[in-house]
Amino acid sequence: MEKNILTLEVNKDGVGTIIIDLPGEKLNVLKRQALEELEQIITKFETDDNIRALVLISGKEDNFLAGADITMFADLKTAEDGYQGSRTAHKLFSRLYDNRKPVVAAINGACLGGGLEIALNCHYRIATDHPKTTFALPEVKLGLLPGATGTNRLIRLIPLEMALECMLVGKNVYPPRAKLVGLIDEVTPPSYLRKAAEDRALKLANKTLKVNRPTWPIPQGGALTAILKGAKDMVDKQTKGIYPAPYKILHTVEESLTKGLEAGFEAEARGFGELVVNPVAHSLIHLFFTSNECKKNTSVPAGVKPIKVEKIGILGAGLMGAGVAGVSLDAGYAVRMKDRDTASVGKGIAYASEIINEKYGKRKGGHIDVFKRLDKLSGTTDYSGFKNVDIVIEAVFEDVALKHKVIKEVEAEMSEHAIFASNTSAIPITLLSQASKRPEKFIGMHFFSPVHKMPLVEIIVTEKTSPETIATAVEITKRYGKTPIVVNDGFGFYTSRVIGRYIMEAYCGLAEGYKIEELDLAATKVGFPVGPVVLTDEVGIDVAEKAGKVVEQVFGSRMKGPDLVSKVVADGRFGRKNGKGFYIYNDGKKGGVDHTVYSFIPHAYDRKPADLAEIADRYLYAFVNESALCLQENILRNPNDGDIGGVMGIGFPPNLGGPFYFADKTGLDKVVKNLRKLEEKFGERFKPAQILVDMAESGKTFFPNK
C-alpha cells in the first residue's frame, strides 16, 4: 500500500494541521496522489464542524513544497489536456481561498511553483527566517506559466511590477522582502513555526486576529498599458521572441486585470495548455531532468566516498582564480589564495569579496554572512599555509611550462591526502599530470567565466585519476551549487573543443564575405545567447588564435580555419579586455562593429548579405557533429552530459534542448542528410560523425524514451 503524502492532525482546539511529507524523498513535490489526498482533506474540512481552521506545513527539515511533479506533464498530450488540468487545479486550490474557515500556510524552506500557488490560496502565510526559506514562481524556466491560479493571485497581492518580475524571470523572494510587500504576513524562527501557525489559525477562527498587510493599487488604463509595454519590451530584449511563455504570462495578466478574475483564470488555463505541449517547454523540461541526472550519475563506483574538504588552496588570483575563491567561500570552505605579488593577491581578495558582498550584503542581517565567509579568506605570495589545504585548484596562465612549474612547487608543500585540480580550458590533463608525483590525485576542474554566475563545472579525468579524486571534485562542485559533467581527457575536452568549432564556423563566414553583425544575429535568432564573433571578443581574440593553432595541429585539416585571426591580433585587437576587437568598446561597454577590422579580413569592405537561416544551420550542425564526435571518441560518457555541457557551459540554445536532444527531434537521418549537404558545399569539416551515420541507419536515438 502507498504511504500517505498528506497527514491530517486535529488538536483539541479544532485546528487541523496538514503535514506534507513525500515518503523517501528529500523534497516535497505535488504528485497526483498528493492532490487527491488534498481534495479529500478539503472535503472533510468543509463538512466537519469540529475542524475550525486549517494549517499546511511540511514534514521536511528545510523544504515546504518545491512545486508540481513535472513527470505528470508527460500525460498531457494535447493543449486541451493541459487546459483541463489547469482548470482542475483552479477548482481545488480555490476551495481553500473561498473557504469560510481560515487556512494558514506555515512555510519553512523552499516554497516554489505549485507550492507557492497553494500558499497564495491560504488566508494567512507565516514563514521562517531559515536561510533556505524562499518564494518563487519559476515555471517560466521550464517554458510554462503558473497554471494553478498563481498568475492571477500574485498580481492582486503584491505590487504588479514585482509580480511580473517574479513570473517573467522566476526571481526568488526572501522572507524580509516578502513580509514588506505582503507576500507573507509574519516571520518566525523554525522551531516556533507550527505552534505559531496553529495559534494564528485559531485566532483567525475566533476573529481575534486582524490580518494587517499592505494593499497595493492595481494599475488600470494607461498606467497598466505602460507597465505591460515595459515588461514586453524587456521580454523582447531578453528572449528575442524565441520563448512563448513570457508572452502568455503577459496576456494572462492583461486579461485578468482588464476583464476580471474569471477571464484571467481562463487565459491562464488556455496559456498553460498551449505551453505544455510546445517544443520549447519539452526542451527545457528535458534539460531540467538531464541536469538532475548529471548530479546523480557521476561515474563514481558505489561505495567510493570523497575526501573531507575544509580548506581550498588557489593558485592564481586573477578573475578566474578569485572567482573560484568567491564560490568556495560561499560554500563554506576556507580559502588560501596565492599569486606572484601582493598587488595581485589584493586584487583577487577584493574580487572574491565583491562576489560575497553582492550575494549577501543587501539582505537583512547579511553583514553577518559576509563576515563569516570573508573571515575564512587569506592570501599569500608564497606557499605558506598550503600544507593544510585539502585540494589545490590551479588557475594560472594557460602555459604548459608555467603550469608544470607550479605543480611541482605546490606538490612539495601539499599533504599526502590533498588533491590537485587544474582549471585549464583546453590543455590535456594527462599532459599536465606528467609534472605530478601523484597522478591518481590529479584532475581537471574547468570553470566558466564569470565563475559565480555560470552553472557548470566540467570535470576532466585521466586514465590514472582515482575514483576518490573524482568523487571529491564532484562533491565540491555540488556544494558550489553547480552542475558537474565528468568527461574523459583529450585536447579541449568537450566544451572548449565544441565551442572552438562553433567560433571557427563564424571565421569561415567572415572569410566568405559576410558581415560581422549578421554572423552574430544568425546565432541569436535561433537561441544562442551571444553570437560567435561577440564571443571571440569576450574570450579574447589572442586566446582564440593560440587555441586555433593547437586545434589544427591536433585535429588536422578538418579544424583548419581561415587565416584571418592572426592578422587581427597583429593589429593589437584582443577583444573586450583591451577595448579593441571586432566590436567597438567605450569604457568597457560594447558598441557597434569596428568596421576598420575588415581591412584584415578577406573581401575587406566588400561584404555581402547573409542567408541567416543557412548560417544558423551551419552553427547548429557544426555543434551537433563535434558533440557526436566527442561521444564517439569517448570524451563524453553519455548524451546527457553533452546536452547539459552544451547548454550550461557554452551556450547551445536552451530552447532546442542541447545538441543531442536537437538531433533526436530533428531526426538523425535528416541530421546526416543535412551534414552531407553542408559537406558537399563547405568541405571536410562537415563530414558526419560515424556514430550519427550508424545510428541513423539502425533507427536508434540518443534518448529512446523521449
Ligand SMILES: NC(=O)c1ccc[n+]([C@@H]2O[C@H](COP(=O)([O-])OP(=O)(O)OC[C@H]3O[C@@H](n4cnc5c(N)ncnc54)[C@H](O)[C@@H]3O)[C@@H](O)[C@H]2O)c1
Given for the second form:
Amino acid sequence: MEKNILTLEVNKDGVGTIIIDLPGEKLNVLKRQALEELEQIITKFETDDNIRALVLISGKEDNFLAGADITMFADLKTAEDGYQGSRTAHKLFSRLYDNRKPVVAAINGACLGGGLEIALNCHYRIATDHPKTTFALPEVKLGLLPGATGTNRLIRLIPLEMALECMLVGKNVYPPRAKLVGLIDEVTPPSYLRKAAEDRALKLANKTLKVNRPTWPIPQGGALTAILKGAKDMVDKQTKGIYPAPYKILHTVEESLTKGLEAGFEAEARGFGELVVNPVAHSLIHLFFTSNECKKNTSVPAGVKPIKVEKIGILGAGLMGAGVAGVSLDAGYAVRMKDRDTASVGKGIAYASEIINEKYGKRKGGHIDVFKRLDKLSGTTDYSGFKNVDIVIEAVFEDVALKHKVIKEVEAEMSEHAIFASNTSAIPITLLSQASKRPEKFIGMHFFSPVHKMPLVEIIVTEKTSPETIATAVEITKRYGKTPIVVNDGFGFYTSRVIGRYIMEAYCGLAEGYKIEELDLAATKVGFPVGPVVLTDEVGIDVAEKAGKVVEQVFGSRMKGPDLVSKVVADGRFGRKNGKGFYIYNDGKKGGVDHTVYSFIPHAYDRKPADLAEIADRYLYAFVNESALCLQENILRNPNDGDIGGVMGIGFPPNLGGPFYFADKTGLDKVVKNLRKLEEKFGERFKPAQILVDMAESGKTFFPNK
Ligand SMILES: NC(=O)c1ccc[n+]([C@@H]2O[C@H](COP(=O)([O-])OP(=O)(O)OC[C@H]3O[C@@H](n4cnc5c(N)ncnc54)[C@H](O)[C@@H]3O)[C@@H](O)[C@H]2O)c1
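Please give the other form, namely the form predicted in complex with the named molecule, since only the form predicted alone has been shown so far.
First the chain shown before, then all remaining chains and molecules of the complex.
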C-alpha cells in the first residue's frame, strides 16, 4: 500500500492541519495521489462540523510545495485531456476558496506553481522569513500557464502589472514584497509557523480576526487595454512570437477581466490544454528533466567522494577570473585571486564585489550578506596563500606557453591534496596537463560569460583525470547553482567546437553576399537568443579568428571557413570590447550594422536578400551534425549533455529542446536527407555524421523513451 502524502491532525479547538509530506523525497511536489487525498480531506472538512478551520502546512524542512509533478503531464495526450485536467483542479481548489469555513496556508520555503495556486485558494496566507521562502508561478518556463486557478486568482489579489510579471516571466517574489502587496498576510519565524497558523485559523473561524490586506483596483477599459498591450509588446520583443504560453496567459487575463471569472477559468483551462500538447512545452519539459539528470549524474563510479573544498585560488583576475571569484564567494567559498600586478588584482576585486553587491546590496538586511561574502575575498600578485587552497581555477590569457608557465609556478606552491582546473575556452586539457606533475588532479572547468548569469559549466576530463577530481568539479559546479556537463577532451571540447561551426556557417553566408542583419535575423527567428554575427562581436572577432585557424588545423578541410575576417581584424575591429565590429557601438550600446565593414568582405556592394528559412536550416543542421560528431567521437558521453550544453552554454534554441532532441523530433532519416541536400549544395562540411546515418538506418533514436 502506498504511504499517505497528506495527513490530517485535528486539534482540541477543531482546527484541522493538513501536513503535506511526500514520502522519501526532500521536495514536496503535487502528485495525483496527493490530489486524491486532498479531495477526501476537503469532503471531510465540508461535512464534519467538528472541523472548524483548516491549515495547510508542509512536513519538509525547507519547502512548502514546489508545484505539480511534471511527469503527470505526459499522460495528457490531447488538448481535451489537458483542459479536463485543469477543470478538475479548478473544481477541487475552488472548494477550498468557496468554503465558508476558513482555510489558512502556512508557508515555509518554496511555494511554486501548483503550490502557490493551492495557497491562492486559501483565505489567509502566513509565511516564514526563512531565506528559502519564495513565491513564483514558473509554469511559463516550461511553456505552460498556471492552470489550476492561478492565472485568475493572482490578478485579483495583487497589482495587475506585478501579477503579469510573475506569470509572464516566472519571477520569484520574496516575503517582504509579498506582504507589501498582499500576496501573504503575515510573516513569522519558522519555529512559530504552525502555532501561528492554527491560531489565525481559529480566530478566523471565531470571527475575531479580520483579514487586513491592501486591495488593488482592477483596471478596466482603456487602462486595462493599455496594460495588456504593454505586456504583449514586451512578450513580442522577448519571445519573437516563438513561445505560445505568454500569449495564452494574456488571453486568459483579458477574458477574465473583461468577461468575468467563469470565462477566465474556461480560457485558463483551454489555454493549458493547448499548451500542454504543444511541441514547445515538450521541448522545455525535456530540458527541465535533462538538466536535473545532469545534476544528479556525478559521472563517477558510486562511492567516489569529492574532496572537501573551502578555499579557491584563482589565477587571472580578468573578466572570467573575477566572474568565477564572484560566484565562488556567493556560494560561500573563500577566494584568493592572483594577477600580474596590483591594478589588475584591484579591477578583479572590484568586479567580483560588484557581482555580490548586485545580488544582495538592495535586499533588506542585504549588507550583512554582502559583508559576509566579501570578507572572504583577498588578492595577491604572488602565490602567497595558495598553499591553503583546495582548488586553483586558472583564467589567464588563452596562451599555451603562459598557461604552462603558471601551472608549473602554482603547483610548486599548492598543497598535495589540491586540484588544478583550467578555464581555457578551447585548448585541449591534455595538452595543458603536460606541464603538470599530477595529471590525475588536473581538469577543465569551462565557464561561460558572464559567469554569474550563465547556468552551465562544461567539465573536461582527460584520460588521467581521477574520479575524485571529476566528482569535486561536479560538486563545486552544483554548489554554484549551475548545471554541469562532463565531457571528454578534444580541441574545443563540445561547446566551443560546435559554436565555432555555427559561426563559420554565418561567415560562409557573409562570403556568399548575404546581409549581416539577415544572417542574424535568420537565427533569432527560429529561437537562437543571439545571431552568429552579433555573437562574434561579443566573443571578439580576433578571438574567433584565432580559434578558426586552429579549428582548421585540427579538423581539416571540413572546417575551413572563408578567409574573410582577417581583413576585418586587420582594420582594428575586435567587436564589442573595442566598440568596433560588424555592428556599431555607442558608449557600449549596440546599434545597427556598420556598413563600412562590407568593404573588407566579398560582395562589398551587392549584398543579396536572404532565404531566411534556408539559412536557419544551415545553422540548425550545422549544430546538429557537429554535435553528432562529438557524440560519435566520444567527446560527448551522452545526448543529454549535448542538449543541455547546446542550450545552456551556446544558445541552441530552447524551444527546439537541444540538437539531439531536435534531431529525434525531426526524424533521423529526414535529418540525414536534409544534410545530404545541404552537402550537395554547400560541400563536405554538411556530410552527415556516420552515427546519424547508422541510427537512421537502424531506426534508432537518441531518446527512445521520449
Ligand atoms: N571571455 C570569455 O567569454 C571566455 C569564456 C570562457 C573561457 N574563457 C577563457 O578564460 C581565460 C581568461 O579569459 P578572460 O576573458 O578572462 O581574459 P582577460 O584578458 O579578461 O583576463 C586574463 C587575466 O589574466 C591575467 N594574467 C596574465 N598573465 C598572468 C599571470 N602570469 N598570472 C596571473 N594572471 C595573469 C591578466 O592580467 C588578465 O587580468 C582564457 O583562457 C579564455 O579563453 C574566456
